[in-house]
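Single chain ahead, written as structure tokens, the form predicted on its own.
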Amino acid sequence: MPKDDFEKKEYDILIVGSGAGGGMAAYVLATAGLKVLMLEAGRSYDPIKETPMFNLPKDAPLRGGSTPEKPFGFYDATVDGGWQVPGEPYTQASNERGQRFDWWRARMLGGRTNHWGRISLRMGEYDFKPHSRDGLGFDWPISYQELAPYYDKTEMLIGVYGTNEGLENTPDSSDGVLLPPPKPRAYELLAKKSCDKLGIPVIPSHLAILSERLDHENIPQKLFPNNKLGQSVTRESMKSRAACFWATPCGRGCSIKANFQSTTVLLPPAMATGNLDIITDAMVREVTIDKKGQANGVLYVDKNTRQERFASARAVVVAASAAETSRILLNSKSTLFPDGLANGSGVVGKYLMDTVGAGIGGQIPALENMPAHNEDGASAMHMYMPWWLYKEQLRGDLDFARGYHIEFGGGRSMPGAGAFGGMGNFTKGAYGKDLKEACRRYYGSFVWFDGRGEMIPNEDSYCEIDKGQVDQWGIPVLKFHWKWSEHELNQAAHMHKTFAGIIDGMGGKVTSTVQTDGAKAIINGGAIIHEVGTARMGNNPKNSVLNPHCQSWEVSNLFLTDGAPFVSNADKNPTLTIMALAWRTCDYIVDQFKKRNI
């Protein structure tokens, strides 16, 4: 449809966006009856037809390896994007080691979902409340309780398999929600038999991967009780998922449905209502506003023709990532809003925040020589370490205050570019036949650790409007500020000794640095793509954005439903509880339609 056909239609909900947030609210919108115009930055994408799955490494330029262009490799499914798009800059206050906020964008129908991890945590009752619990922070306006049933939903929706353990802070999920774990693999058991003499808990990962097929015939109907369009089109979509096969790297995408994208689950069954356009290459540049000021549509710039147009909706939902959710609204100024949209109380921008992040590596004697055996799983790991010093923090016996989990792998999996990096270290000048033994030797005895932490909000870390450069759309950048606390560089410091002490119970030797200054083992700030704040919920207009319902408290047809409204950032990876809080924002959005609120 010409865009000019979508301007001329009336629509209820126009939502900027279409990843984890914006796809899920365009679910729940479009399956509740509501007509809905979705904007998204990037091109189309269509995983079915672009995923590279069986395409080997050496089908590829540098073997699939890592370039500027494509920082995770050639077979990588952001297609367009990553911590660089040519033409849309942003700015640094300082470039100084820790200072810095690199930004990761992905401009494609999907956004980061075709790219991300899978990993699928939920946030626990402390996550919810960390001010109450140890003095730092913020507290959640909504608790746990109030976010369970639509983490249960939204497992149910796009596949999570799992197991429920009972631990301290990691929640359970309903009884029959998630789907059957892969077995562990070599390397996993022997790093849990390490951790088991160190008391540290390795339990089977969640991961939003498809183990079996989904139940289609009774799960549309839990999820839409009273819904039969929703019940109709998601029995549909389920259908058309297989289960994965156990082959190809996620991070290309899936083009069998088996891993969650927004581009697979969320926004077809969306579109088969009839009730969900969507126009690709549309750079939002601000969210308008009326006399009254309620907003009544977007104007963005056509990335084909570079023309401005205009697009109207009774409600605006903003889910554009929360950097660029932020930076929308601060470019939304007006004589009611001369400080940007929505940010009567200056937080609009505040309180940046990303995931700590450590790791070191260690090759395993015990691995060497392994016979070559079935490794076969996902390719992202069966087994992962949820934090387990809660009681020890809380008495003060840490120097940080919050905690992390650890992902791991290892294994004999496809070898890439760079597989074999480091033999040098191992085999002395080995050359021909004894290079060649080497590598049979020692491939699949090398293992890593990486931590997740908890980043507790600070007001050093934020992003502004740099008022002396335009990208090539015309629209102001952004300006990231940023600075970790003592806690999350002591916390990135205790990764690097907990990882040693695992490797050493492994029998192993670490073949990386292991550092006891936490500035120098700490990634910078976004390197591990969980940015979320800038826009945070809360009880108080004046020091929050939102309401406890993701609504604005100054425009109340205005509501976010990306990683901006999160008050803190658990060791939980966020896409999970993003898209829990998207639901229950659009099933609040809904009802406000019913009572002819909005």
Given for the second form:
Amino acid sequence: MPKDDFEKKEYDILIVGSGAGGGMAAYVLATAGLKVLMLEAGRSYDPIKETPMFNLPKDAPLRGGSTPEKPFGFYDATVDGGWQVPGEPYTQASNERGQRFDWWRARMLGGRTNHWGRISLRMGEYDFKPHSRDGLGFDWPISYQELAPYYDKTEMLIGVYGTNEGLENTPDSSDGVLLPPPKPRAYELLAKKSCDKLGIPVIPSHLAILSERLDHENIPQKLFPNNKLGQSVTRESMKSRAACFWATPCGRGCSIKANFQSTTVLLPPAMATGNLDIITDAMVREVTIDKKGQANGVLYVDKNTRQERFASARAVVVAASAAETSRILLNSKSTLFPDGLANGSGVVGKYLMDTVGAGIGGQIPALENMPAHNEDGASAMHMYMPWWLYKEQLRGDLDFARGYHIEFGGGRSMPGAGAFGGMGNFTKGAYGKDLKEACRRYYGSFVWFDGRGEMIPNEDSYCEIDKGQVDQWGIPVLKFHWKWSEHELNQAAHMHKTFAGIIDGMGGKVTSTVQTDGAKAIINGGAIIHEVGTARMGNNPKNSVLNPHCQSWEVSNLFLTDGAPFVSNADKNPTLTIMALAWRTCDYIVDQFKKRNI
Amino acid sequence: MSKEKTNLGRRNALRLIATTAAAVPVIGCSEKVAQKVVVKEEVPAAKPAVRNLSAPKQTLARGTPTDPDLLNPVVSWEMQLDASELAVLVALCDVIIPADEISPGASSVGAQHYINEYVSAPYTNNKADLVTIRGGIVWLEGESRRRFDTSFTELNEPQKAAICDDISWTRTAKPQFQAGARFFAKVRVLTTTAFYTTEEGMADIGYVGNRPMASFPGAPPEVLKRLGLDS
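In place of the form predicted on its own, output the structure of the form predicted together with its partner chain.
Below is the entire complex, every chain and molecule, led by the chain shown above.
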């Protein structure tokens, strides 16, 4: 739409951010008939036209390898993003190892959902009440049962493959919700055989990838009963999505819409309602308030003109990514809110969390010299290992309190930048005919295992406004503070030991260093890109930012729908929970509009 | 040489090499093609050595380093190695990955040009590798002349192997060959990337993916049988 038109329109809701949380908010609110304006800090992005689906590494600079400008490689679906965004710095309180938080951002429509790993695991019953279980961290103000219907709905809407296994704290979806998982690859079955002996469950992974087309005739009615608009846009959207054709990396995005991205699954149908307008290149600086202390819009910088502008609405949803959301709140200072908007508790910015990450690789002789066969599959795991030592942990048998799941890979994937780069050392210096034969022999025989574990929120991991620096839009930047506890470090060491055992059980040998010191095993904070917390929900306005509806305690027309409301960060990858929680929050917002409370 | 031809860009030229090499699998032939390309790059008007500048803009990409046009890739930096350096790399790449009955040698799929692109890139690691590669080439040429009184490019296979055996692995190389071994290791890493990311390299190891299929078949019965997973 022309730039100025939106200033004349009246909007019910203004949403900051277009990723998982913002996209889901737009979907639910626009289909409910509310007039929605969305602001996105990055550029517009169209996966249908822009995704390099079958393009080969050799056609890209540096064979598609990682650079500071494209850290996940040339073809990665990240625009103007990565660990650093040009002109948008952030600072660290300490540069010591283990005390840094690396902040990944993507400045594009759909945000990080364009490249994410698609791993879609539900938090379980324990995960919502961790403090009640072991006395550490904090409980959520809601239970698994309260969110379960929204997990079902989110999975049905975006399409998730997987199975119900009835395992402890690894919830089943309702019948008929999940799509069938793809068949396992050879190395996945070999890992399962090893894990069976170790008592580690290996089950089909849950990924937001369409293993078959969605049932567009029945799902829309289930998701939006008594809502013709919601049903029709959902039906058309589902009809437009193809099933996975088992090729091309999901991290590039998907032009056939077989995997979930906000830009293919949420935003187009939300736009189709006629109730959503989107302004891109709009970097939000602060949420503004009226005299009564209610949110009435946002100040943002139009990146194209570099001018500050104002957009108004009757309510504001912030979903800019956890830390960016807190940055906006902390920068929204006023007489009524001298410490930042909705920050009477002083908790905004606090209890920042990421996922614990540590991993090792191995080489499996049994997988050498295999006949050529296609292992591309869904480009990510077909199987994974959920946490399995709940009882041992509760008994105190382990020196860390929370669990991790195992992600793994390997096999005959497409050679990219760095292909066979380790072969020189592995063969003790082979070259010539010997090197070529070694590459043929060992191709497909390497595996890797990565732990993804729960981090317990702590007082020393947080972000605040760095008073000494602004970004190129004149907005004060964030400074990060970070500290692991013994629970995370010991967990990381346990990961290494466990993976070495799995590799050993596969008859293989570990090819990387197995660390017994967790501080050496653990990856930097932020590196797993599961940034959550900093504006947690709770039952008490004194120690939480949001009430159990993700509504600000202090500003009743302000809501957060990204990872910021998270009270804990279970080992389950957060995106699915962000979306389920956003849906639940937006149902409440719609209800509040109906009751004229907003 | 017309300006139009120099603007062909080195990546398009690379494609030309790749197709030519596939049709004429004679290493000497493609070397000549490669050297012609290098000559083009030395024409001052051709810098920076970009490609596809005239490609139609099909996406919303701004064409900046953090927002490149993914469908029309451009290498935006100048190539640093000169023709004589590339000639030595051609010889060394083909020692590391020689042609055999299954696939061509590394230089015929342009490995030396990938190495040039890599060490010419404007990033800290790459800049350090440029020093390693340039210094290594000087050393290799010197070593070749000390031992055999001629350029490495002129050596026969046993002569090349005599030098390469001394630098094939840093952990076993004698102290006087450590720098050479580090150079060799870097060239090996870059050569394997260059080779195995081409269709020829992928076919060599049996990568058969990147093609759409109606359903994913899982592991073939023969594979499961070999792994004892078929019961």
